[in-house]
Each structure stands twice: as C-alpha cells, then as structure tokens.
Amino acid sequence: MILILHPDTNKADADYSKLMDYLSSLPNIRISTHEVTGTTQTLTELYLIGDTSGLDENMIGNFEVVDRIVRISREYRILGRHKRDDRPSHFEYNGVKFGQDNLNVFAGLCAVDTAENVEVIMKALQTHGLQCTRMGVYKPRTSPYSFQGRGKECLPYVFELAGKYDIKVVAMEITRDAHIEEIHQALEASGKPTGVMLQIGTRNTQNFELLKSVGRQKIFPILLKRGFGITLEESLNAAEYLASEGNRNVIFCLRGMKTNYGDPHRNIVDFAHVPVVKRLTRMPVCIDPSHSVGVRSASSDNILDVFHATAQGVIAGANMVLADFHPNPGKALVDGPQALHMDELPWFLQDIQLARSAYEKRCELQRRQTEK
C-alpha cells in the first residue's frame, strides 16, 4: 500500500506525527518513506510493506495529511503501475524531461578515446539541436586484455566540452562505487558545466550491491540496461532495487538479448518489449539499437539495420535512443564496426522523426477508436 501525502507536507506538523504514530502501531508493517522533489513542490510517499490486506483504507484516509491511497497491484512497488495510480511517469534533470510521453536522443561515443573526437561529437550534436550524449568512460570488457576505457583522466575534458557545446546530460557507464565519487568530484572541479546519467551495464544488472549503492545516491538519474541473458521480470526487479534505495529517477534500457539465434546481428532485438515495460512500470524506456544489431549491414533498400531497429523501437513508443557514433569508426577502440558515421547523424535524426510521427499518429488513431 502506498500513502501519498498532500504536497509539501511538513514532517514537523502534528498531523504528520499522528499519522506516523498510527502507522508505527500496526503489527508486522514496515514503513518506507520516499520524497519526490519537483520544481515547485515536494511529494512524500509512504510505502507500507507487509500484509496490508486487512488495513482500513477509510481510517487511514481520514488523516489530514493523506491525499490518496494506492493499493499495490504488482511486484514492482515503487516503479510499477498500480490501480488508481495517477502519479506522474516522468522526471526532470538538468533542464531535460524524461518521461513516457517524450523522446530524447543520446548519440555519442561508445568509448571515449581522444578529446578531439569528443569535441567533434558534441559540436555536431549542438548543430543538430541535441543536448544529450553518451560517452563511455569506464568500459567493462569480456577480455581482460581489451581496452577498459580512459577512466577518470578523461572526465575533465568530457565535462568541459559538454559545457562548451551546451550538452545538458552525459550518459556514462559505471562499474563500481568509486566511479560515482570520481564523477562527482570531476563535475565539482569543473564547475558543474553539465549533468551525468549513471548507466548500469547489462553485466551488472544483477550486481545487487552496486545497485544499492547507485540507488542510495540521489544526485544522478540512472539508466539501467536489461540484464545479460536474464528474463524481463528479473531486470525490472533490478530497477526496483535502485528505487527501493531512494532513487527512482530510473530509465529502463532494452539492448537486445544475447543468443546465437540473433545471428547475424549481435543480439536478438527485443524492442517489442517497449510497450510491455511502459505497461508494467512508470519508467521511461530506452532502446540501444547499436548494441542490439552490432553491425553496419543494409538490405536492398539501402537502409542500415541499425536504422530499421531504431525505427521499430521508436514507433513502439520508446522514450530514449542510445546510439553509437564515431568520427572515424575504423580507429574506434571499442565497437567500431557498429558505430554510425558522423555524416549519417542528420539522416538518423530525420528517420527517428518519421518513426516518432508515425507513433503519434497511431496514438491519435487509437484515441479516435476509443471515443467511438
């Protein structure tokens, strides 16, 4: 059960104390408090964990500070969609909105190699009106001898260039707790010219201690990739780990399923799950066509498979696209064969616009059918 209190409820008020005294007296019920701070108000939500089936909703609803009560209808208590639950399914970070009703494109380097390439990317993004990018700084690799990323040494120039070209959010993967502090310190030292979205990679989706640590920090939003060869339910529970620790500014990323049945693609594209995740949870849904397809192949229509996969996800309602670009893919230190070329960026963005327009028209068609 979730108790949503009136906006800007003061915890020092007697009415709040009365409610907490009552809830604390309930046997075998644990209370977890979550606050959602927006631009104009703060919402407090109380999660009653335990057997709540016998609780009297009318009695709880009579407390002055209680705005409404939501019965939990599925396993994902915080991030899930529940009956009579009209809480917003979006959040804002550094001036950028992330929700189930809009679309953001994060084009950039799978792995940062040189400051020159970072600047080429960010300048191109600004030219085309984009304010978000991906920049791989810490790179977990299958082979211990493969390039592992530039690490914290490249953070200063990544952040400086992001500020120079008005990039608001930089998505970068982390693999351990220390990376959070390194990013925080580098941002502070550079004067906070941009924002960072922490990415949990597919290999770490079930690294529960890392999930807890990332969830406990509330500075940075989180992009969680679907787990490496695990079920959708298991991955969604990983997202719930993050939210249960306090940070529910989480975006769920579909990046293909690892299996040879996907050959010649790197993975089987799983973008049909975009509407499923939006139905089960309130999280915005990201697609990663670069890692799903993993090749620069094209069919007789001369459209790259990566473009086709992107369109499939966007036309299904995706809210974020994570795509690899590189000024010279042949010299990329990670995943060069799948990277798109810089002269393909405007084409890529126009293709996304077409797919998004088709999605919006489909939604309008559905509304008209519903009204009949």
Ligand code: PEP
Given for the second form:
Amino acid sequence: MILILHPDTNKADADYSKLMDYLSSLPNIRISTHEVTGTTQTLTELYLIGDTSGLDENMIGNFEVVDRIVRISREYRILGRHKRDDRPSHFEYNGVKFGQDNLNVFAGLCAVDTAENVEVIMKALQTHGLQCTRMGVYKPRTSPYSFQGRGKECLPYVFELAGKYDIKVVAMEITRDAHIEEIHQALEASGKPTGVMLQIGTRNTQNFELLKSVGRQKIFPILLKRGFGITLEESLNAAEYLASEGNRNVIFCLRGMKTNYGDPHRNIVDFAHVPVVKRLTRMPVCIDPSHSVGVRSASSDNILDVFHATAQGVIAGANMVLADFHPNPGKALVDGPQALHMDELPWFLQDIQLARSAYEKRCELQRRQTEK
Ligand code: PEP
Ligand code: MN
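Given the form predicted alone above, I would also like to look at the protein as it appears in the form predicted together with the named molecule.
Zooming out: every chain and molecule, the one shown earlier first.
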C-alpha cells in the first residue's frame, strides 16, 4: 500500500508524527519513505510493506496529512501502474521531459572514437533541433581483444562539445559503479555544460550490485536495457531494483532478444512490448532499433530495416529512440555495420515524425471509439 501525503507535508508537524506513530504500531508492517521531487513541489510517499490486507483504508485516510492511498496490486511496487494510481509517469532532467506521452530521439555514436567524430555528430544534432545524444565511453565487449571504449579520457571533450552544441542529455553506458564518480567529476570539472543519462546495458540488467549503486545516486536518470535472455518480468524487476534504492527516474529500453530465430537480424525485435511495458509500469519506454536489427539491409522499398523497426516502435507509442550514427561507419571501432550515415539523419527524423503523428492519430481514433 502506498500513502501519498499532501504536497510539502512538513515532517516536523504534529499531524505527521500522529500518522507515523500509528503506522509504527501496526504489527508486521515496515514503512519505507520516498521523497519525490518534482518541478514545483516535493511529495512524500510512504510504502507500507508486509501484510497490508487487513489495514483499514478509511482509518488511514482520516489522518490529516494523507492525500491519497494506492493499493499495490502488482509486483513492481514503485514503478508499477496500480489501480486508481494517478501518480505522474514523467520526469524532467536538465530541461528535457521524459514521459509516457512524449518522444525524444537520442542519435549518436555507439562508441566514442575521436573528438572530430563527436563534433560532427553534435553539430548535426543541433542543426536538426535535437538536444539528446548517445556516446558510448565504457564499452562491454564480447571479446577481450576488441576495443573497450575510450573511457574517462574522452569525457572532457564529450562534455565540452555537448555544451558547445547545446546538447542537454548524453546517454552513456556504465559497467561498474566507479564510472558514476568518474562521470560526475568530469562533469563538474568541465562546468556542467550538459547532463548525463546512465545506461545499464543488456549484459548487466541483472547485475544487482551495480543496479543498487546506480539506484542509490539521484543525480542522473537511468536508461535500463532489457536483458537479452531473460523474461520481461525479470527485466522489469531489475528496473524496480533501481527505484527501490531511491532513483525512480528510469527509462526502460527494448533492444531485441538474442535468439537465432531473429536471423538475419542481430536480435529478434521486441517492440510489440512497448504498450506492454507502458501498461505494467509508469516508465517511459525506449526502443533501440540499431542493436535490435544490427544490419544495414533494406528491402525492395529501399527503406532500411532499422528505419522500419524504428517506425514499428514509434507507431506503438515508444517514448525514446536510441540510434547509432557514425560519420564514417566503415572506420567505426564498434558496431559500424549497423550505424546510420550522417546524411540519413534528416530522413530518419522525418520518418520518425511520420510514425509519431500516425500514433497520435491512432490515439485520437481510439478516443472517438470510446466516446461513442
Ligand atoms: C549499446 O547501446 O551500446 C549497447 C551495448 O547496447 P546493449 O547493452 O543493448 O547491447
Ligand atoms: Mn553497440
């Protein structure tokens, strides 16, 4: 059960103490307190954990400080969508809104290689009105002999160039908790010209100690990739790990599932799960067509499979697109074969816009159907 207290409830007030005294007296119930800081107010939510079936909702609702009570019906206590649950499903970070009702495009390098390439990308993003990018710095690779990413040495120029081209959010994967501090320090040292979204890759979806460390920090929002060989439920529980440690600014990313049934694509595209994740949780849902499809093939319509997969996710209501681009894919140190070319960026964006307006029209059609 979640008790949502009136906005800006003061913990020093007698009414707050009265409620806490009562709750503490309940047998076998543990209270976990969460502060949710929005743009205009701070909300306190009290999670009552244990056997809550016998609790008297009317009695609890009568305490002055209690605004609303949400009965938790599913496993994902914090990020889940529960009955009569009208808590917001969006957050803002560095001036950019992330929600279940809007769409952000993160185009960029799978892996940072040179400052020149970072600059080419960021300049193009600014030209086309984008404020977010992806820049892989720490790369988890299948082979120990493959390029492992530039690591912290590239952070200063990545951040400086992001600032120069007005990029507000840079998504980058981290593979261990020390990377959080490295990123934090590099951002501070460069005067915070941009923001960072910490990405947890598919190989680490169930690295519970990493999830706990990333969830404990509240500075950066988190992009959690779905595990490529586990159930959706297991991946959603991984997201809940982040929130249970305190950070609920989590975006869930579908990136395809590993199976030979997906051949000749790198993974089998799982974007039919966009509405499923939006129904089960309040997280915005990202799609990664580059790692799902993994190749630059096109059919007789000459539209790349990566474009088709993107459109499939967006027309189903995806809230974020993460896509690999490279100024010279033949020379890319990681995932060149799936990277889109810079001259494809405006086309890609227009294609996404088409799919997004089709999605909005579908929502409108649905509204008209239910009004009948
Ligand atoms: C990536 O986005 O660079 C990446 C490695 O993705 P994934 O973890 O989904 O394989
Ligand atoms: Mn990659």
